[in-house]
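One chain comes next, on its own, written out as structure tokens in the form predicted alone.
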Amino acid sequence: MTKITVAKGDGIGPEIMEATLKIILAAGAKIEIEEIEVGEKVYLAGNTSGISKESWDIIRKNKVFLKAPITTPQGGGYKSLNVTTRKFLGLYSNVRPCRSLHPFVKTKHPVMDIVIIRENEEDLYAGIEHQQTDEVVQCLKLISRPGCEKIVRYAFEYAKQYNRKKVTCFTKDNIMKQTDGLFHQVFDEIAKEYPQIENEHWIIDIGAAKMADTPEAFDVIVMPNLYGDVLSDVAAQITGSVGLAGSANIGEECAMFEAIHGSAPRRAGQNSANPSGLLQGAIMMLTHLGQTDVAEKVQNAWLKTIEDGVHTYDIFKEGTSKQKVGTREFADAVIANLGKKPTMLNSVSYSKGTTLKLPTYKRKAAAKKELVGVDVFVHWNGTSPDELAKMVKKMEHHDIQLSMITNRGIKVYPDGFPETFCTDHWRCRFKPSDGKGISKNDIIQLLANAERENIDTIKTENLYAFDGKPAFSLGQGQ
């Protein structure tokens, strides 16, 4: 018997959680439930995180969290509990299976069966943003080697455990050569350890178009956070309905399981909501707990119910569906089908086993790190890069000289184009003329010179080489 934490959530949450628990317990799930309160009531009681310290303690003690959708109140500085939970508990892997149920649920892609594995903790979702000038704000995109290695290895191990044939990586490393480039590089490195599994890489834009048009070309897809967030919803929708999809959030210590849809407060209390998304999350929870026999029984009973045409309002279609039912009645129909298998839809057979375990990340030996220059960002309301260069050159220190100015990443000095539109946010790159390194004291002197000349510096970014290889982007057009 495994103790799990359960939160019934807001809106339709309590109804679909009741239905989900009823089904998995009837199937023989060996779980003990410890319930906590999270979401709207906690937010409105004055807790901007939507969860109390006591609830955190319970989640961390039980390690497994089954959560219904919650409502985050508008305004007031309330933080997304989903994002907070994923980061606090180190739930680095978001797993979303997307399988079509043709012909019982309408879809243009009748043989679609893909799993999207999304990095869950970093990328632009680090949420580090600043306004730097009147016209420009920035959001830092953070990609780490540990983050890449953990999520890519998880994707290959998932494919191995579930007998998937191919893992595809989506990035935009033709543009973001450092961040997305690292993700792609790590993918290629780890793929070599799994020669029995086919691997490939697609640029995200054409890859997304291909997935939307021909999803049967893919099997397991692994992506950085933002791309995975967008495309997992797209994939779920083109299977037939976002309301049918569940999600697993897996970390080294804890795991959270949920539906991918929201709390739908307008449907609350009407016994009409489809519990399938949360049920799919619960099935993934059971496989995570090693209760694969129960997970298999529930999944096949659910498929049989869909195949029987017993549908809730959201997927009910005249001529295909046979009976429109409410939340409770749908749960009862699934329970009645426990022990049965579908005849047209492919039944599932989960290999007997325990939780998918990955090795703990081991930090590699540090590279030789050398400071070779600095980008100084300047707030200036003028429009002539040549005029700005004359001003900024007064910051030069010994042989550390201005080498380039960019605006929104585009080189505007030297040899810029007058047609290039410029904002008030300028990157001024300083490098030693002799090609050697610089010191932190040199940067301090550059900034002191800027202060003397009344140049408004807003940030600096040190330029490094690792093992002699420059580790920073060129200006566009350089």
Given for the second form:
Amino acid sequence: MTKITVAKGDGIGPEIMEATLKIILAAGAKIEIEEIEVGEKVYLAGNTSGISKESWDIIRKNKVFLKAPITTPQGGGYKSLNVTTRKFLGLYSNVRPCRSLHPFVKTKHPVMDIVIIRENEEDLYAGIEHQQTDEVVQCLKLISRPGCEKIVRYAFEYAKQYNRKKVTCFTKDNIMKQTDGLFHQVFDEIAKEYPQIENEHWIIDIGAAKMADTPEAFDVIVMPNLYGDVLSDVAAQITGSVGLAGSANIGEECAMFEAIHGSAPRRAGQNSANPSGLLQGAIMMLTHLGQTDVAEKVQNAWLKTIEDGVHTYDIFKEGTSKQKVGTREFADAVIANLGKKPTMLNSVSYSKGTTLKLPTYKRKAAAKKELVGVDVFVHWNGTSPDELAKMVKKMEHHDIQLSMITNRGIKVYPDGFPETFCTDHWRCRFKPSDGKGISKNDIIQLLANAERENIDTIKTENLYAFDGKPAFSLGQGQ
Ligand code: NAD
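Please move on to the form predicted in complex with ligand NAD, as the form predicted alone is already shown.
Below, the chain from earlier opens the complete complex, with every other chain and molecule after it.
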């Protein structure tokens, strides 16, 4: 018996949770339920995170959390409980299986069975944003080696345990050579450890187009946070209904399982909502708990129910569907099918004990890190890069000289194009003319010179070489 935390949520939450729990308990899930209150009531009682400290303690103690959708009140600085939970509990992996149920649920893609594995903690979602000049704001995209290793390894382990044949990686490393480049590099490194699983990498733009057009060409797809956020919704939508998908958020210690849809407040209390999304979340929870026999039984009974044409309003279609049912009746139909398998749709078979146990991250030996220059960012309202160059050259110190100026990444000095549009945000790169390293004191001196010359420096970014390899981007056009 495993104790789990359950939150019934808002809107249709309580109804779909009741249906879900009824089904999995009828199937023999060995769980004990500890309920907490999260969401609208907690927000409106003045807690901007939508969850109390006591509830956090319960979630952390039980480690497994089944959560119904909640309503985030509009305005008023309320924080998304989902984002907070993922970050606080270190739920680095978001897993979303997207499978077509053709011909029972209408879809343009009858053959589709993909799993999107999205990195959940870093990338642009670190939420580090600053306004730096009148015209320019920035958001820091942070990608870490441990972050990449954990998610990529998770994707391969997932593929191994669920008998998946291929793992695809999506990045945009032709442009973001450092950040997406690291994700891709780690993917290539870890893929070698799984020779029995096919691997491939696609540039995200054409990969996404291919996924939306020919999803049957993909199996498991792993990607950084932002791409995964967008494409997991696309993938769920093109199966025919977002209402049927669940997701798992997995960390080293804790895990959270849910439907991907929201609380559908207008449908609340009508016994009409489809509990399938949350049920899919609960099935993933059961496999996570190692109760794979129960998970398999529920999944096959659910597939059989869909195949029988017993449908809630959202997927009901005259001709294909046989019976339009409410939330409770749908749950009862699934329960009546426990022990049965679908005949047209592929039944599932989960191997025993599928709790994924990943090795903990081991930090590698530090590389030789050398400071080889500095980018000084300057707020300047002028328009001529040559004029700015004349000014910032006054910052030069010993043999550390201005080597280039870029505006939004595009080289505008030396030899820029007059056509290039420039904002008030300039990156001035300083490097030693003799090609040797520089010191932090050199940078301090450059900045002191800038102060003396009334140059508005907004930030610096050190330029490093790791083990002799420059680890920063060139200016576009450089
Ligand atoms: P929604 O997913 O609640 O609803 C979108 C549409 O899908 C509606 O027409 C709804 O009736 C329908 N729908 C959703 N789930 C259904 C189900 N199980 N069965 C049948 N029909 C279903 O999205 P929304 O209307 O944009 O958001 C409503 C509230 O949910 C908002 O407060 C939002 O913040 C919240 N939300 C919560 C979560 C979460 O807790 N994970 C996720 C998304 C949205």
